[in-house]
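Single chain ahead, written as structure tokens, the form predicted alone.
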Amino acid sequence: MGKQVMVVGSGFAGLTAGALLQKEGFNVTLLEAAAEWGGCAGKFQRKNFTFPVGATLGMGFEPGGLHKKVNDYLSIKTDVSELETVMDVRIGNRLFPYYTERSRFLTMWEKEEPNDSLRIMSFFEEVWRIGQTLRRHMLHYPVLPPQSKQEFSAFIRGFSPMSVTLLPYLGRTLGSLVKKHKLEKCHAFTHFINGVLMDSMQTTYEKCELMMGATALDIYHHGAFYVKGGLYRVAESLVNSLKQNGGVVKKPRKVESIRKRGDKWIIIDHRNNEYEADHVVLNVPIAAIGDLLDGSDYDKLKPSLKNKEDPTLQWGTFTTYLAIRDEMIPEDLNLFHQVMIDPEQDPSGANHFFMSLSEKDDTFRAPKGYRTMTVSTHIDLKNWQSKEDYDEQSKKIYTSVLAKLEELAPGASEALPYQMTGGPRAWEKFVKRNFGGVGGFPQIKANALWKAIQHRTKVDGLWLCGDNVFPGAGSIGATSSGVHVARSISGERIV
């Protein structure tokens, strides 16, 4: 009989750690506190219309791509598209599209910032350099810093005579890169490369770590993606792969304790259920993990984990969601927008929306002549206490939201089928975030590469996947965490 592995929380770390682990033989079980699959991944249903949680755009599925890997390896069909435009960069009354084609990008600036665009070129040249050597690594899900002969052996697959071209970028940040191409006066420039960032690093460039900003604005050019129905349903799949290879997979089921006895870790859910597992793996955000741990395990981690157990250390997110008719969306409109804010212009205090847009006739979010969008935008969660100033900024980002629709689809935001708002109130009751804390950590110096929480524990038998966890956010940072996970404890390089 194989080992039992207890898997806590069903964001896309822990479904790629549980369906791995149980490919492999291990005897699973899968609890998730929430109502849905998939945790930031997943959907909720209102009316006739299916709106994803949070993520949206997909990355990591063309081929030798992480979620390809993954996908392929456990059997997975996923329905997607490839994008020729990534997204429309939207900064003032001007235009930016983020082509995938490298040429066609940098003919854009060339246009567009035609005084800057020596300089531009110059950049991204560069970044595109770092981002591609580091790929390399990428691609055999590396962990720093190695500390086992599997490990070090993914670490030096990588490994290429460029790789010594990274060293003297190490402990720089991307503002340096900036700095050194004369760019910090361009404001379109950095304006575009600060939404990139915001969203994937949860950053702006002057803090980014280098190394970890160069990977996002290199990555869109290996291939964005359109997924059908929204990454719910690779959650979905991933759990569809679970049960089929004989794994158990429980929700709504928030799991309250977690403590040792003898040498099996005892797991007690909210109806009192109690489950016995060699390993746990806890895909749950950090703040999380002081309530769930007996206080003797607790004590053994890391300190340096214990440090970033405030929520408030993660940014919030206020997001709205509207079903629109098909009619009223122009045809040439991108599916997927990223909206820069001037704050002497808008006084909400968002710095940008991301806008995402459902497919025409994609029937998974809505019915036929509908369409579904989610916006959303980074929010400070220290500003979003008091029900005074929730309710506050919730009304004036609502409003600029709405506005921002009407200059894209004139018209459609005087007659929407459906609209709704989430918070960080909303994101802790249903996808049960600490006080709303979504997205990992700001990748600056502090918190990146092997300054970054490990999927290893002092704890024997405990692992931590997730946004929170080395490499950081985004579905392809929490995927390798997963693999990274499932690798440490069947001891094979699976995937």
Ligand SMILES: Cc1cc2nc3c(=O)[nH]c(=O)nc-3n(C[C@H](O)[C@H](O)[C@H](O)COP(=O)(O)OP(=O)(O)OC[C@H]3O[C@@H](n4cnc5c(N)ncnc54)[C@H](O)[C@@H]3O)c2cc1C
The other form holds:
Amino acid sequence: MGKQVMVVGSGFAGLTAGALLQKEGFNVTLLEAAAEWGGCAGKFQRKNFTFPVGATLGMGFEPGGLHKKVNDYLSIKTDVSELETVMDVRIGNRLFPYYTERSRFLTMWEKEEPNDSLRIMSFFEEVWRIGQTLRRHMLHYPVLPPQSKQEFSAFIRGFSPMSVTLLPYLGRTLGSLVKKHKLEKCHAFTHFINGVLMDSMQTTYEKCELMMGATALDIYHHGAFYVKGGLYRVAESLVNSLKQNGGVVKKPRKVESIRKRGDKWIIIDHRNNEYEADHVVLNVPIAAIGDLLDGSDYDKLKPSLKNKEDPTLQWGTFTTYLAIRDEMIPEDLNLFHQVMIDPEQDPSGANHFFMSLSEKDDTFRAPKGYRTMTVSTHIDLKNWQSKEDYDEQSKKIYTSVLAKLEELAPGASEALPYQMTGGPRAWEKFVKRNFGGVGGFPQIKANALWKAIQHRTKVDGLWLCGDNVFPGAGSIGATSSGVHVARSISGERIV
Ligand SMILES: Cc1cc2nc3c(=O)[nH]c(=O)nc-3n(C[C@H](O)[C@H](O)[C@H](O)COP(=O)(O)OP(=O)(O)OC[C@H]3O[C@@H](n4cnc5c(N)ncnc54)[C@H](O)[C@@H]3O)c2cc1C
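Compare with the form predicted alone: the form predicted together with the ligand:
Every component of the complex follows; first up is the chain already shown.
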């Protein structure tokens, strides 16, 4: 009989680890505390509308992309359409289309910022060179630092003569490249890249670790996708794969305690059900681990991991969910918008909004004649502690979101068929992110690459995955960490 694996949490990371291990012949049980699968990439339904809770923009569905590889391996079919323009980036009253095609993207900069365009081009060319060299490494799922024979082999297989060109970039921030190309004063350019980096790396260019930043600025050019219905459908396909291959999935089942009895792990859920496993895979926030583990096991965790438990090391998010009449949406409105906020003109305190609209006639999201929109922004959790602050901030951001919606679709905000907001408390309650911290740790030098939390722990049979763990945030980062766990437990080069 295959070994027993308990996966705690059904985010992209836990689902990937669980589905892959089940296919490899392990006996996987996955418990999810919430009512929905998929965590931050899950969904909720109100009236006839379906809203993605957080993640909306798909990446990694192109040939060779991570989701594509995992899905092919598990024979999962996905319903995605490739976007020619990833999103429209709005800075003040200017609009910068983010084209996936590199030459079209550079031509856009030539037109928009003619005085700086040569330097902008050379910046992106350098960044893309770094990104592409790194991608060759990432395709082999490197673990940093490598420890097992398989991890060394994955690390070495990514090497090419180009790899040595990465050495001068080690230990630097993306800010050093912006400076090198003398672009600090080109406000449109710095706002543009900051919008992208905030969303994917949780930090701005001055502080972003260079390799991670280059990956973020390269990734959309490999393909960006609208996932019909939403990324939750990919999460649900992973659940189905796990079940079809004989695994067990249960929700809502909140795991409350994990401890060792002899050489087995004993896992207890909120209904006092007891489960036994050889391996436990935690897809929970780092800040939640202390409450789950027995004192002695917890003490064995690396100090570097414990240092990351402070929830205020992560950002929070404030999300707005809107149902909109289709007739109010201009025909040519892009599905994805990054709206940069000018703090002098907008008192909400938000620095940007990421606005994602459902495709016309995507009936997984809304009945015919309607669309749904998820709008998210980063918030500093320290400013949301008292009830007064919480209510005031929520009101300000919601008002500002409606004003931005009016700019994109005049009249749309006047008769919304449904609207709802979610602050840090909602993220804690419904997606179990402690204190509402989301999106993983900012990819600054202190948290990135070698400094990131690893999927393995010092406790035998205890594994970590998710966006708090290397390589970091986003459905792709989380999925990679799930692959790392599946490879380490099985000892096989899966996917
Ligand atoms: C607002 C927002 C927008 C985003 N937009 C995008 C985007 O457009 N594209 C993109 O790729 N990424 C996006 N992301 C990031 C992406 O959604 C996340 O990084 C990724 O989904 C996180 O996956 P995860 O595996 O870390 O798990 P999570 O999503 O955190 O899921 C963990 C699961 O574990 C469960 N759990 C926790 N504790 C327990 C317990 N004790 N017992 C049982 N279950 C438990 C939770 O309920 C949850 O379902 C966005 C994130 C946010 C917040």
